[in-house]
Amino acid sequence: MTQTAPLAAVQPENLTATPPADGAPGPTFDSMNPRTGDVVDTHPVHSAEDVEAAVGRAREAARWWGGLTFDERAERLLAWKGVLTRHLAQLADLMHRETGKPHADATMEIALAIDHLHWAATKAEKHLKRRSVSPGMLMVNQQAWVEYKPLGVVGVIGPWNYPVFTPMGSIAYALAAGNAVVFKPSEYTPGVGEWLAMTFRQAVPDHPVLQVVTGLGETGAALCRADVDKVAFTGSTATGKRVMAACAETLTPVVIEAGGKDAVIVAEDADVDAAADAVLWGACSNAGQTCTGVERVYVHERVHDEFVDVLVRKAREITAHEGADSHIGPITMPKQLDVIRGHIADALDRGGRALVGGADAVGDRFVQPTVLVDVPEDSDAVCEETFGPTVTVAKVRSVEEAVDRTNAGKYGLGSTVFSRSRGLEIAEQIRSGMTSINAVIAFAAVPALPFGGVGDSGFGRIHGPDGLREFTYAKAITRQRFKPALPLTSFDRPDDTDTKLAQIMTMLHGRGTLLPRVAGRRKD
C-alpha cells in the first residue's frame, strides 16, 4: 500500500474542496477566519500536475538563482525585506484574519521573521563559501577545501500557528543558500503564503525563485513525491511521519521540526515573579498553539507555593474572548478543541485540580487560560502535546528530579530553566534541542542559534549556520601541491612503500596519547 492515502487524509475538519463548475479552472478551498467564521478568502487547489510544474519552474531558476555570487543573492534578499518590512502592518492584517491572533502577535512573529530574513542574507557567505582545511601529516602533500553548495529546489510544508515565522526559518535560509523554493503553506494560511511570494516577485521578478502552491493534504502529498531535493516539515509528529514515509519513496531527505511538550524548571533561587509571568506568556501565547510553548512546569518545593500563588493570580488576568482587545486568540483548527478539552478532563479525572480554568474552560472557539497540579506524570495533559493554553505544574524535591521528570518525555524540542545560580548547569543537563535561561523561548529569536528538537520532536535544524547548511551538500576539494614521499595510490610503488608506511603511522599515532592542552584546551 502506497503512502498516498494517510498523508493525504491529513485534512482540516472545516475545510473541504469545492468542485469546479463547468469551464472553471478548478477545484478551489476557502480560508476562514477562526474569530467569525467569515471566508477570508477563495484559492486554488493545485493539483500533482500543478505541483510538477511548479517545481519544474523552479528548477530553471535555481540554476540561475544558485550562478549568482553571495552578495547579488543578498543584494536581493535585502530588497525583499524592505518590502516585508515597509507592509508589515499589511500582513499582520492578514495573519489576523486566518489566525485570529491579536494584531501585536502577527506583529511581533513578522518582525523576528524579518530579522532571520536579514541574518540569513548577510551572513550566508561567511558559513557557505569555500575554506581551506588542514590535510594532516598523512596527506601534507595535498592541498584541501570545504564548500557547501545549493540542493537545488527546496520544498517547505508550512505550519498555521505561526505562519510567518516558522515557514520563513527554512524559506529564507534555502534562498540565502542558493536554492529555489516551492511553499506547500498551511490549508489555514494559504494567503499567507500567497502574500510571501508575492512580495518576494517585487524583488525578483523576473525569475520564479519562490513560488506557492495551495490546497489540502494531496498537494502537499504531491510536493513529497515532485522531484524536490530536500523537504522541510513543520507539523505535527503523526504528519512528519506520513512526510517522511512519502519522501523515502524518492530518497529525498528532510528536516522535520515536529511537535513539543516543553518544561520549565524553576530552581529554588529562582526570580519566582518572573519565572510565573514567563510560564503565564509562554503556554498561553498564541493560545498556547506553539510547539516550544510551555505546557508542563517543575517547580522546587522551597518555593512552589509562592509559584504557584503567583502564577494563580496573574492568569486569572487573563481572558479569551472576541474582543479586539483579547490577550488570547482563538484555538486556529477546530478539531484541537477536542484535544484540549480531553487533556483536562483526563488530568481532572485522575486526580489533579484546576486552580484556574478546567473543564468549561473550552468553548466553541477560545480556551480560556487552564492551571493544573496534583497531574500523574503519565497523564495525557503531561505526555501529549495539548496545543492550547494550558500548563501543568508539579512540585519536586531537588532539580536533579525535575531535570528527570523534564527528560523522562518522548519529545525534545525547547526548554527552559529559572535559577540565579545554577542556570547553565541545568540546561546542559535537559535533552533537548534548545534550553532559554531565565526566559522563554529566547533561543527562537537569535538567529545565529540553531532550532531544532530530539526525539519525536524530529531532526535536522534551521536557523544559524547549520540552518543555512542544512540546505546544501558538503563539497570537498583536494589538489597535489607536490608528489607524495610515498607513492601510495599507484602500483608502480617501490616494495619498501608499506614498510615506511607503517613506521611512519606508529611515529605519528603509536602512542595513543592525549593531544599537550595550552591553557586548559587541547591544541587542534
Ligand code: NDP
Given for the second form:
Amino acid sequence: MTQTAPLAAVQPENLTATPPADGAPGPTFDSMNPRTGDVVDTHPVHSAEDVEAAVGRAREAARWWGGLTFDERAERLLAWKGVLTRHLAQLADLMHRETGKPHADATMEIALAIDHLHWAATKAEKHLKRRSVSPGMLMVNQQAWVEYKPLGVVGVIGPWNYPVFTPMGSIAYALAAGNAVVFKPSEYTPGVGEWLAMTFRQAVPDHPVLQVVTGLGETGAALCRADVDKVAFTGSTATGKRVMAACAETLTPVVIEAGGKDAVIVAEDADVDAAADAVLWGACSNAGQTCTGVERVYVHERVHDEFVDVLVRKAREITAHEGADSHIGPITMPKQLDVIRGHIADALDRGGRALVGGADAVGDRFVQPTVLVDVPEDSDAVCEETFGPTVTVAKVRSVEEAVDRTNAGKYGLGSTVFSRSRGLEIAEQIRSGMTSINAVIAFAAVPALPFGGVGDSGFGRIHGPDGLREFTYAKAITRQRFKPALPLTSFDRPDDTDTKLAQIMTMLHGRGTLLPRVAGRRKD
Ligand code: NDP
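I've shown you the form predicted alone. Could you give me the structure of the form predicted together with the named molecule?
First the chain shown before, then all remaining chains and molecules of the complex.
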C-alpha cells in the first residue's frame, strides 16, 4: 500500500498544473483575490488537446484503479483524507485568498468534504458490490445478481462558490466507485483544484487517477467533448444547458447540479428565534453565494411580525467589510454585483421595502445584508437566483399558501421548514430535492443522503448511495440453477406451454391485487 509522504512541500507556489500535451508553454490566466484584487497565482489555459491527453492518461489509470478491490481503494482514499485533514488550515487559506470567503466558512466547507470522502470510501462496497436479488416466481429456476461497475473516466466541472465541498461531492463518490477523474475547476478557483489533485498524488502516486485541467469555459466545454464516460457538472442552469448540449453530441451522460432559489417556510408553531437565526445565516453566510442558500421566506401571519423583528435585529449586527473579523466575505465574481444590485432595485421599484440594507448595500466588492418585504412574487428577487446576502420575507395566511408559493418557482434544489409539530408533513409537500426541518442546509452535511434538485436545479444525485451509483452502471447477471418447468425460451417446447403459462399468470396476477402470501415475502 502507498505510504503517504509528509506534506511539508505543499505550498501554493509549488502548485503545478497538468502540462500542455506538447510540453510547450501555452496561454495562462490569473486567479485573483477578490478582497484585494491581487493576483493569487497564474495557471495554464489547457487546450482541447491538453484535455484529451489528460483523459487518455485517466483512461489508463482507470483500468488500474477500477481493478483494485473496494478495500484497496478505500485505503488510498482514506490516506488522502488524512492529508486533507492535516493540511486543512493551508487549504482554507488558499480558499480564502481565491474566493475571499472568511476562514470560518472555508474550514466548515472542508470539514464537510472530508466527512463525505470518509463516507464514500468506506460505504462504496456496501452499496455497489454484487448482491443477489429475488428472481421472482416466473424465473424461480434462476439465480439473479446486480452489481454496480465503474463507468471509467468521469469529467467533473465545478463552480467557485464552494470550490472544495461541491466538486468533492462528485470527485470523492466517483473515485470511491472505481472511476478516474479529470476535474476542471472554476476559473476563479483553479489553485484550489490544483491543490486537491496535488494532495491526491501524495496519497496515490502510482497512477494519475485524479487530474486537474485549468482554464476558462472553453476548457470545460472541451472536457465535455473529450470522450469521458460521464460529466458531473455543478454551476449555473444556463451553463448546465450548454454542457448538456455538448454532451448530447456523443451521448455522454450528465449530472447537472445547477442553481436554486431556496425557500424557508415558517409555520405558526415555529421557534421564531431559531427560524430567524437560521434564515439570516442561510441567507448571508458565504456572502449568500450558496446554491442552497436561503433566498425567500414565507411566514405564517400569526408569527410574521415577531419573525421580522428578530430577523431585522439580528441582521443589523452583521456586516461585510475588509477586516479579518468580517462575518461576510466579498462577492467573488465581480459581475454578480450587477445581478444583486438589479434584483434589489427591481424589488424596490415594484413596491418592495428594504428593512435592512437596500439600494446602497451593494458596494464595489462587499454587499451588506439586505432584508426585503412586500416584494411582488413575480419580481426577480423572488424568482431568479440572486446569489448575494439578500432575502425576501412574505406574510402568508396559511402553510398551504406558503407551500404553493414555494412550489411555484422554476427551481427545486433545497428548502427549509420551521414547525414544531408539522415539519415532516410540510416537507413532504415541497417540490425540492432536499428539505431540512428546524435547521438550514442540514441535508448537505449528512453523507448518507442524496444531494440534487428538480426542475431548473438540474437532475442526478451526488452524495449517499445514489451518489455512488450515479458514477456506475448497473450490471445484471442471471445463472440458471435448474431446467424450468415451462421451457419458455425454446422453440422445442410442449404444445400446452402457453396454456400453462396463462394459468400461472391468472393465478399470480389475475386478481389485480397483491397476493398476501407473496407480498409478505417480497424482497425487492
Ligand atoms: P458557471 O455556470 O458560470 O460555471 C460553472 C463551471 O462551468 C465553471 O467551471 C465554468 O468554467 C464552467 N463552464 C463555463 N462555460 C462552460 C461550457 N460552455 N462548457 C463546460 N463548462 C463550462 O457557474 P459558477 O461557477 O458561477 O457557479 C455558481 C452557480 O453554481 C450558481 O448558479 C449556483 O447555484 C450553482 N451551484 C450549484 C450547486 C448545486 O449543487 N446544485 C452547488 C454550487 C453551486 P469557468 O469558471 O472557467 O467559466
